[in-house]
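First, one chain by itself: the form predicted alone, in structure tokens.
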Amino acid sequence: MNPEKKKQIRDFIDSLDKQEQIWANGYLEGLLQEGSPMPNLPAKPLGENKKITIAYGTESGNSKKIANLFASRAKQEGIHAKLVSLDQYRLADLPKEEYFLTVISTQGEGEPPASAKKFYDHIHQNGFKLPKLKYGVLALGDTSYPMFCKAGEDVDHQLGHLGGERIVDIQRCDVDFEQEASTWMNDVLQKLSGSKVDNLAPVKTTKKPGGKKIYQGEILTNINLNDRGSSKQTHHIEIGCEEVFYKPGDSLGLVPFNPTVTVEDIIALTGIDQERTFVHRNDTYTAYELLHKKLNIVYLPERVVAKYAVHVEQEIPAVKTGLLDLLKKYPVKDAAHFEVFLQQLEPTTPRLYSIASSLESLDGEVHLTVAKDAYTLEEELKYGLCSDHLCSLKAGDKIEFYIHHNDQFRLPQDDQDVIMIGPGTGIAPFRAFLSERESAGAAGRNWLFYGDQHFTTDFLYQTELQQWLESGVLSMLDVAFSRDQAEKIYVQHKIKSRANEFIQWLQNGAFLYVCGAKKMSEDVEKTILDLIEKSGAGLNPTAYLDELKSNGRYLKDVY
């Protein structure tokens, strides 16, 4: 495009304000997703009083997708739309809306996104009522998962419990989200506008190779990180598949399989004829596939635990607990009374990894960094399900996997320079960035904090960050082994002893990006916020780091 005419669009653009660029934004992508001809411009009349909130819960981008698109499309129809993410909306305005439509996604266990959790612990403390809300919720979730779409539904519940009144019914949505994203936003207009709309065409998204695919792999190698003398193990596996698609940020998902030693004590248990065929999400499996392959039968929680004790009229304590002991210390009848439990056990849900490798560098592999999870569980030792069945993979071994996207943790432009933090198994989507960065000759700079328990035995990765640092890829490494030293030093005191580095990166346009531990993320937010506080730049804390993350410059990726 020539100078002048980026001049025009540039001048037309800044001549709008932020609704109208919300609706121009729309309105382009739908003629390049539709290959439209030009429409009129003029918005229609039908809802020119109605003024709305679109508020979004995401964490791998599509509810902001949906929402930005959303607006767009009732500014065509005539409605102010006020459009904003859950983590910046203000929630003392809730009791002032009278029409507030949110798209919010659910992760894990029925749990709302990070974005969203302020809201969400908000408007079930009860302490307050919603007689003049009118509301609608697009619920966005995964029927892989046993809580299929629950944040939404507990937020539509509870909107309503609160006085709310719905102006449609709730819409569910698994991961092919578009016709009924589409027609719940009809739906939505039809009601505000008081008359019927023109019906829109279905949502579209820019569909990458191996959306949900399942992609068979091949583990290539197996090795163990951590040194003799370590208490942990820390595995890299290197996975071959030649069609597999994903981006540095993105996380690999699969189905661990349960242990074929517990499948056969259960089925021994309870006689169960492992032939016996039964319908699971709309599939026949035999009972031996859905114990080995579908259902949840080693951890199994509480509610299902509960739903055990009603079946076998027991009283049973409410504690995590594995099926197979379940059917020792409270057994069923015989196995027609395992059979009608056996279909209200939930599906195993899908472990989530980072990626630690990029296809600019190995086309055909994708790189995992497992943790075998191990603790104690009644004196007796035990190991997370997924990841000692990774860690025990051996070369040559079959693997079924598909790749979650993650819009919301993605490298900048090459010239921009990215600060990581990633201690443990946070350094994953570090290596594939340093990777990424490497291949593509990026100029931005990168820093990099790490850390373990002891240099000796724990320096993930080691030789490849030195060769990093080097080469000039990593421009500073900060390591942190806090017990081999009397206190204990984490990656929150390298920074702390930066400070004035780490503030004037930011300050220059860097982008802070955190992986690992929950509680670790929490205490290096904290330090961050007292050195901007200590920076004598006159920011105010939480505002300069909430501009970051609504800038995109701040991302996350913990667990």
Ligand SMILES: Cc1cc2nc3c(=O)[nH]c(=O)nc-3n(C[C@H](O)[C@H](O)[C@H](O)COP(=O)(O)OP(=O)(O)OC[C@H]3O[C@@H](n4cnc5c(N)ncnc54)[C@H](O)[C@@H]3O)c2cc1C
Contents of the next structure:
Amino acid sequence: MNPEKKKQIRDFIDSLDKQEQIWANGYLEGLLQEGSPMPNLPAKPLGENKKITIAYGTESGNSKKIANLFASRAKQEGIHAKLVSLDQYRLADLPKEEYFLTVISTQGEGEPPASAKKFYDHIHQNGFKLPKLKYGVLALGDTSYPMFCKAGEDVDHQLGHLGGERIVDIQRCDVDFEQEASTWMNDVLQKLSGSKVDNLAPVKTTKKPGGKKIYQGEILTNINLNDRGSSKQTHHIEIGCEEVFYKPGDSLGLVPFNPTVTVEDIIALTGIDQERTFVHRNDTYTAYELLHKKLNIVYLPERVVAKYAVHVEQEIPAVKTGLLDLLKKYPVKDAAHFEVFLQQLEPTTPRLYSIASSLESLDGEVHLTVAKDAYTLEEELKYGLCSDHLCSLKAGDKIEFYIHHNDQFRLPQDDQDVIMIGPGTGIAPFRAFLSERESAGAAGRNWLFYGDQHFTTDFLYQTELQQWLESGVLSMLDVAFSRDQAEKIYVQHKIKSRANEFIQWLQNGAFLYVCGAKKMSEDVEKTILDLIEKSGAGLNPTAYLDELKSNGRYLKDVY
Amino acid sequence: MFIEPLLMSDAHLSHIEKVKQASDALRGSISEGLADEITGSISEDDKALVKFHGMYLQDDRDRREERAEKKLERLYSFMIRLRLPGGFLTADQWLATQNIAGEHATGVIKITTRQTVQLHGLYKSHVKPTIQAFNQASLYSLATCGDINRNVIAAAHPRQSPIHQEIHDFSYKIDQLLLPKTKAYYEIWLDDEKIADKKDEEDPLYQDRYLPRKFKIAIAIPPNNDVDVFGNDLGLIAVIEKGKLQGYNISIGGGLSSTHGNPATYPRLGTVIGFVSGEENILKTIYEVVTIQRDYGNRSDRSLARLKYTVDKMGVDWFKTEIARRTGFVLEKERPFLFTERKDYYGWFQNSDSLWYYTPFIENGRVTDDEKVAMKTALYEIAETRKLNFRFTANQNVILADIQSEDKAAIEKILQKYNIEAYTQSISSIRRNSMACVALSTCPLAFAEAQRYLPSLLSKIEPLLDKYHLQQEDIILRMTGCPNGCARSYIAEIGFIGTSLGKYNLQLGGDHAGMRLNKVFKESLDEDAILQELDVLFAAFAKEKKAGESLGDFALRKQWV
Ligand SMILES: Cc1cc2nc3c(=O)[nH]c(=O)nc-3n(C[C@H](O)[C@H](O)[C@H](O)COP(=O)(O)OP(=O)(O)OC[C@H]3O[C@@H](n4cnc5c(N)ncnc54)[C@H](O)[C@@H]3O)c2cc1C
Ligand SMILES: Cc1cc2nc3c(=O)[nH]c(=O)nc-3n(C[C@H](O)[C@H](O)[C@H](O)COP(=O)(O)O)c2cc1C
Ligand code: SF4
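Could I see the form predicted in complex with this ligand next, after the form predicted alone?
Below is the whole assembly, all chains and molecules, this chain first.
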């Protein structure tokens, strides 16, 4: 592309705000249909004894595991490898790096893991160059998400944009990442050492679709834990499944189906033949199956709305909306016209639910704590797709799910103390923790902070917690009910009121866990920083928390 | 003959006795329990102690199963009862009580069978603010439950006698005489400083044991026995001659509870043991009856601990002698008295001082707004005029009292606005003369429904009476959810005593004036059976009754029981 054109595009892009850029991105993608892959410059072979940095960004530990493996293999090759988590990485070092290999997963809606956020934002600032940098990216992700490996792609693209030299192509990995990761490592090591590296893992040529283990479960119990008069509905759901395996800290994942009424309306409106088959991610489905079980039709992201606008050649506001609404307001020409667009729809995002049980105390069962997500749309009360479905299941109903392992949210040794902060559904993994520790007869003390709106109606698992308190499994239990008095009281206020003991526990080596709403975790963190500051022990709050993090003693699972 | 008080070894004391003695003048661990945010309940021992502070911990029994499934503890709440000797409230106090009920409780004020009011459904965190708010209005709950002298009741309606006020003043004196000395109530609920010297709360009457059981006192003015004087541990029957109060006949050992399946327990009417005059001597007599019960009452078996069992165990003669030994004088021979009725005077009346009184009908004493009548709103508006006082009756009613002639019209206007007068007039005679206890869902002892059920049962009994043209009869009908008899079902002409859900013993034969206990006629009847039996009874009564004969007398004469 000539510089003049490039500048025009650049200027144009700069004139857009964030939302418009996202929209334009989808618009362009829609226009092009097929993305043209970036040309890859062949890297020249390099000598041995190179210093490399392996930086990882992880949420649930997979990227860390791979990065570890990679470091040890590099060492075997005589390469000096520095291994670092991206949240510990000194950003000022980046321009000095020679070989910089990133292993990074994608979270949220195509976002980097929380621990890689600072790094990610930094390289997107554009105000500097990395002319010396030679880099490679291994991207972990999950093809069942619409923005497959997006964070890794962004990093790969941006490092190049800043002037870095890509020594190997980005490798995108699905959940069965071992083989692809191994191939990528071999490629990198080969580039670095200039010689052929033994293949440690067999390389498969054809990619098998989705490596997740799918379990078939049956609902055993489903009860609303909130009492009459509560503004909430939080269901305790027990799922039976003989062969299931997980550890406390893991979540259950599933892909919710779309409401049949919506699907039928779409079929009627477009006239599409519901039996007609399509290939979607290497499998064949009928149009009905696609619409009902596979594709996100209820709440399309802006980028998909933008594609639709191109498809129907109409001006459409770039806001999230349902497919049925789009079809009504901006009709397709005919069934054939719709069929083309059908293949541009994205897969339904899996939903995760923290597991609230422990196999140690209850084999063959998975328990969940599911809040029925409520929102209003045009003054009508609506419920979240997946949580509504889960809450409506009856004993005996079948359910398909997978386990999302999270090695970054595990219990410590039995003799370690544990502080758990889990208001609302944040309590779920801690119920699992407490069951596990009770079964193990763990000697470490357990302190739980719980909160919700009202004592009488919203005290989730109250009787179980009372029993744990009585039996000593829980050493301490502090509760905050925000709406039982004039002023709002939240868990962070309770933490504050226990400042001395809280700091003491941490100083004694306690592990700190936070689960639940993201906003809550931020408020809690602020309070904890404040407590450390005021503890009188002369501690540097951020350094103290960072230290806890790097020792694996401050763990969060927030959403 | 002097009998040494039974000094029981610890081993024989019931658990509650030990709790009381170890409670540090009723403090126990109540404060700690209030601070515990994990439960809405308090410890077992503290449950016994808060009664002395005027509260019961209850739970909504209807909700137990469902809450257990939801992994929630029982829906605990407190019932709080006020100390109102003779059942008197100013208009401002009524307003305060209604406001407190709305803010901290269910919003319903329940007028009890002992001339006071109670609020239900207070969650633990609301108890202290409630007591503090009551305190602001000079209202207290101290010693309204527990093993102690309860609210002293007195003939309700000022029209009964010119000496009505004198008798009400006296009920205050008895109340003060028998109040416990502990400062625990003020420390725990009103944040008073902890007392420095324990001598300040030394209690020569209650010591650290309090009484073996609850103790009830009533004052009646013949001929109306509206307070059911013989259902009380200690009854005072005013003797008035030439318009002057001469003194009181003293009745001891009344008590209307029994326990299903325990033949050692029984309801008992009080025994009149003599007459006493002169304020000092009257108070002395009252005081020593209480000390005798303190010293001789059964402290190992709570079901046999009321004064009636002490009286029967020791004998009436012994009891009289012991009173004389303690007071230093002998009671005079009882003076003649005659009770002819037991009722509230609905509608407008004027007393000897030309003040006006209006009694509306309040079903089961529950002041609330329902589809029939907006009683709660009406009473609030009336209280806001501040041109009256509120007086409660022992039949769960309120009297709008002490209204000056010039203010009557204003009050009447509000009564008319809410249709209260027409509503009261429309209530059948049997409904006016009926009472039910709280029972389900909050009373932990209840076997069956009472106040929630009686209104609908009455709606089925009324047509039966109409059928036999008996609708004008003043038939006293009462229902309790268990044999504890809180609504005095044992001295009703028709008594229902719950045995299990939906089943009641049907009791007949009580008299009009409350001088005679009824007896079991049929056991464990369901509604159909009850209506069948009453149909037969009413048919016979209509056909065979003598002029002026009451249903209770008839049932006895014809040997139905
Ligand atoms: C690691 C992790 C653990 C989790 N653990 C738990 C847990 O233990 N318990 C739990 O309850 N949840 C948990 N969650 C959250 C859970 O995964 C889901 O996000 C949540 O249940 C909502 O999903 P849904 O399908 O019910 O709602 P969705 O249908 O996805 O709706 C979510 C929101 O999107 C908006 N929306 C959706 N459709 C429309 C529309 N058509 N128009 C306008 N707005 C719309 C609304 O604001 C709505 O509130 C966890 C999440 C993560 C990531
Ligand atoms: C909440 C959540 C959101 C995710 N979003 C995406 C996504 O948008 N795109 C994707 O490719 N993978 C997504 N994933 C899958 C993870 O990237 C995948 O599980 C990966 O193996 C995790 O690696 P880590 O343990 O190093 O974080 C998501 C996972 C979770 C838990
Ligand atoms: S009579 Fe029995 S059921 Fe009724 S309130 Fe009294 S104790 Fe409860």
